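In the block that follows, a single chain appears as structure tokens, in the form predicted alone.
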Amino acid sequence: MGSPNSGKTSLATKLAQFIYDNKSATVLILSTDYETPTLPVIFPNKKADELFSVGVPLSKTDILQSEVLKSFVTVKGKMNFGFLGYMDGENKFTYPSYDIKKAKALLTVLMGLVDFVIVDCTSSLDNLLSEEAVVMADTVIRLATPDIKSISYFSSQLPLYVDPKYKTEQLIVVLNTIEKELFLPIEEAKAHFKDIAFTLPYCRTLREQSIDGNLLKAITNKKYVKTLKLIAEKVV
């Protein structure tokens, strides 16, 4: 979970990578995002046939596994490593509105199909997949940026979160430099920010990676593999 604009599509990947390569796991990455879909910026080669929507078992009467399983979309040549979320042109529009009762099913679905469910949640609590993953994750990784834009929806929606059901004091809380340190006020933000457990440098691959669709392509940046590695074992 994060702010804006805060890297929160390209940690999940990049996580739910690392945890896949590196810990013989089986592993989804399920996107709640239906204002700006995730799928076309993950595969935006893939053909519109090979592409599957979460909204499709989400619009049944009941969340069933069979239906579940047939809106993952696979990774080439990674076996046990898929994604979960909504196709090019879709909105909350598209399909039936669901309660959070179904958004809790869906989730204790793919927790039993899989070791490792990385939610890539969308900046309001307004959605009842990113409310509902927050409330049963084991753990949360807080997202934020050194930037006033950052620190002002903190100010703003951190007080949404005052229900203990939220562990707000067990999040992880992650800075995120997604552009060149030099223009950052990033001790200032930590400053404010507080109990900040890891700092992710910049890195000019992954920002390439992101604008280009290729966020699937391995990292060689060692300061930001040596950080990401630390925070996959503290989420492991």
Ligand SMILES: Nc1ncnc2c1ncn2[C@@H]1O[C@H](COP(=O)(O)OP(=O)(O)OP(=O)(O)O)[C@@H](O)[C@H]1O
Second form
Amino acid sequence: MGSPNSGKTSLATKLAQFIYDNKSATVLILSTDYETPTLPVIFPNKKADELFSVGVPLSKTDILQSEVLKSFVTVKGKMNFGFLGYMDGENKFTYPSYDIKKAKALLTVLMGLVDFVIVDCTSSLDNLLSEEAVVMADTVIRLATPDIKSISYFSSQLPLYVDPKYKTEQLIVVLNTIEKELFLPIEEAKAHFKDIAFTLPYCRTLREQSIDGNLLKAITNKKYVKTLKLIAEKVV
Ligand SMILES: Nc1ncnc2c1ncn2[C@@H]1O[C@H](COP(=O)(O)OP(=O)(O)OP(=O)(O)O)[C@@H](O)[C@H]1O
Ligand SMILES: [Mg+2]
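Target state, the form predicted in complex with this ligand; input state, the form predicted alone:
Let's see the whole complex now, leading with the same chain.
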């Protein structure tokens, strides 16, 4: 979870790939965003008959494992790596609304199916899948960026997480450097957020991959991969 545009989708994708490649585990990314659906961003070249929406199992009376499995989008050459999210053109009103019980049921089914469920949350807790993921997660990665907007986001939103149900076993706060051209007040942001465990460096390839829809391609930036590895080791 984290502030808008802080790198949640990019980090979720890279972390999932890293865990899949290095831990020989079954991994699923669940993207909860129905305002900017993630499937068209991650799989811009997939044909319509290769894409499925998480909205379908969520709209059934009960969350059925068979329906959930049918909705996984897979990556060629990567067995046991799946993606679950919303498709191009979909929005909040494409499917009947679901409640928090259904969100919980879906996450429970996913946890039974794969070793690692990595949830790419929305910034807003209004999205019930995001809210329940934060409640159920073993580890929450909280992403911030070193700017006044991210500070304002957390000042507004963190009070919403004081309920004990949001108490996670492990919270990892990450500062993400999403800008290179401008001076970024990294030290000031660290002092402000206090509990930063990692600072993800700027990675030009990642930026390019996001623009071109190539987030599933590898990254070789040593500094970025080094920090990603440290985060992955904490999570695993
Ligand atoms: N470490 C990084 N280095 C360079 N660019 C980055 C880095 N992390 C993220 N970005 C870029 O920042 C932009 C926002 O990233 P991303 O879409 O992952 O954020 P998000 O938090 O998922 O956004 P949203 O709130 O819209 O869901 C993208 O263009 C991405 O490539
Ligand atoms: Mg996103």
